[in-house]
Amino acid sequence: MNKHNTLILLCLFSLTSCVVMKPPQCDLEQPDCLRQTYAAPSRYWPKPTVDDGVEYKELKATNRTVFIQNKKAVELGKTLFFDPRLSSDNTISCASCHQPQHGFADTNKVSFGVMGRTGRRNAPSLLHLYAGKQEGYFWDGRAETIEKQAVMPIADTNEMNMPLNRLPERLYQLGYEKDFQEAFNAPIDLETIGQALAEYEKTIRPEKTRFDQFLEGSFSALTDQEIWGLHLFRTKGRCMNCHYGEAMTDGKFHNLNETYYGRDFQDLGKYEITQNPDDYGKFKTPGLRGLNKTKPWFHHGLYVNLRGVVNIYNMGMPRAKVPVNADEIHKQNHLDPLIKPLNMTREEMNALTKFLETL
């Protein structure tokens, strides 16, 4: 046990019982006083900086254990994930625009599809999945389950190109109608295709990260700068409104200005599916880990300066101009309550930088 922990942590053990004691009270100022207090158990942390009305959970380390229900429609679906003969030229595969090595996601700003296609937004990481139940699925909410999310790119011009209607005539003439049958005693239909790929996708979990390895007891793994910067990411980088607990996303829709209207890459997020204006510039919040693997960053993948994003974020997320003639839909600041100016100074960008590295 190091000198940290031995300042943290006195347990007293017996058949029964440790006894945790709590992180002194000392100005959070100093790093030897955020380092105290963090390796203390997460309930004795300092408050987050949450609005009300958010319900968060606190930040945990990532659990890579994976309860399968159906072994064989896991491996099924993992099949069907890295076959590229799901695509109408036998080019593309899920895998190809999440890619394992890249966090489930792509490095190009938005992902090739079959014959050399592009679609118009950035391929979201995998890695949050399994993190329950969601509003919805896509940067703009338009699937309502992992299901119908699954088989969607399949479909889509853009990316695999092949018609729904001749997907399940194509994996019968591919072999796998065994398969099905081992997996869910069924024929191939849309549904069954769906829940394969859904099953597998919610097996996918992060890799074990220094910060994972901190918050399981590990406090040297954490520099000062980078707990300083944890600090700052649930306090006065008012993070945890939309990141947090162990997929450190909130699976919910917010307006961030990035609508660039009347631009190019000009996308209307969520409000394109439904036409409602509180909809407007809606996208869905990504989970953090795997962070450095999954630039370029945001919907439109724009963004590959992680100190640049943490910069806009400080600014509160300053809205374009919009042409004078545009609708008045587009006049209006749709930006998110939650998004505010956070007048960090620029050694508490630095650290809040260094901590999101660690993820």
The other form holds:
Amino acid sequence: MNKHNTLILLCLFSLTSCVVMKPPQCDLEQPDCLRQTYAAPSRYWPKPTVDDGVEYKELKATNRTVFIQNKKAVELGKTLFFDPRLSSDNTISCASCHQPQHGFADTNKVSFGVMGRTGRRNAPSLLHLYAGKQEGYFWDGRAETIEKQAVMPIADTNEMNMPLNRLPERLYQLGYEKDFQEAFNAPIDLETIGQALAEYEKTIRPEKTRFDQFLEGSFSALTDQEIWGLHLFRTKGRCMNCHYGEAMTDGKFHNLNETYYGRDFQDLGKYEITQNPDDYGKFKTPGLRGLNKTKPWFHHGLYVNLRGVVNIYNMGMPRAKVPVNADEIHKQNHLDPLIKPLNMTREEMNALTKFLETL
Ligand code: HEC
Ligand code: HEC
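Now that the form predicted alone has been shown, please provide the structure of the form predicted together with heme C.
Below, the chain from earlier opens the complete complex, with every other chain and molecule after it.
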């Protein structure tokens, strides 16, 4: 039996709200009970399993209301986002790798830039950017703000390969002067270019899914198995320790033993930028909206199967063997303490996977 009665006390203070707030007295292992529990507004859901100090926010339907302060800037940013003439050979735009039909990611392990060049990491979805400021941008957090991030792929030799000192001049040649004047009453420079792209990026929203419909009150939108998966995501699976809130990310950086130290795909994440041992192997928590369309997953793009991802989380993210002659830093255990073996059954892992597919 798995009863929860945390809200009962409130009945003592107010008899009227007692009727509303009383949680269902039922067995959460029964599908009917789970459905009844999760059909209530999320503030009455069972408390998620998160460790002390995790300031989680509850999962939430996508807020589709877009507040636009500067319409001209958003339109300009959108035009720039889709314009391949910002790249050195006129072939690659932001949208080449951040494709709207793929959750603003792409389907390659690593993306292709100008002349077929490849970088070392998987293109992340941009569906979380609207949901507020994060601790940093890129998998390793090397950009402080979305505005600063936005011009970096333009300069990246593996991406758009356009030297930034030539970029404003290029945009003048392409006839963008009037648009910048109208949007910012300012000349074309790296700051206004970054600002325009960021203004557009913040208007991007995930598509509405069955999960949103469920959260908005269509309780038949999810199957019993998917609701069970939602419950596991929030409780036994411990996923809410890092993937929470509307965009399903804490915007922070964690080590999940995915450095591939000493092997082909070695990537030490944030540590490569800061050289701070605390940052060893840390990567940014991606948002999980649009997951079905952003395959493959993780910073390396090596995971192609969601059930497999659930499986390695269940095992507690085991670490590969480190060569005996490695430096001390590589030998230490850097796994985030929020990651623990989960002891889920096969059926539980299947249900959790089904839930992820509704995102
Ligand atoms: C050649 C493919 C490619 C192109 C072109 C490209 N990106 Fe990216 N983008 C990536 C990859 C790969 C990453 C992750 C790189 C990393 O973390 O080191 C990324 C990361 C990002 C992020 C970070 C998201 C986050 O939450 O940390 C943003 C924002 C972004 N790109 C926006 C843009 C914009 C704006 C443009 C156009 C000016 C652009 N990208 C062009 C592949 C691309
Ligand atoms: C300690 C924080 C943490 C916890 C707990 C956690 N994740 Fe993650 N998750 C991350 C980070 C960080 C990444 C990216 C790691 C990387 O690329 O090296 C990630 C990546 C993912 C991805 C790949 C997304 C993409 O777009 O590439 C999926 C799917 C995912 N997590 C699902 C889950 C599920 C399901 C759970 C619960 C069983 C969970 N996570 C628990 C931090 C966490």
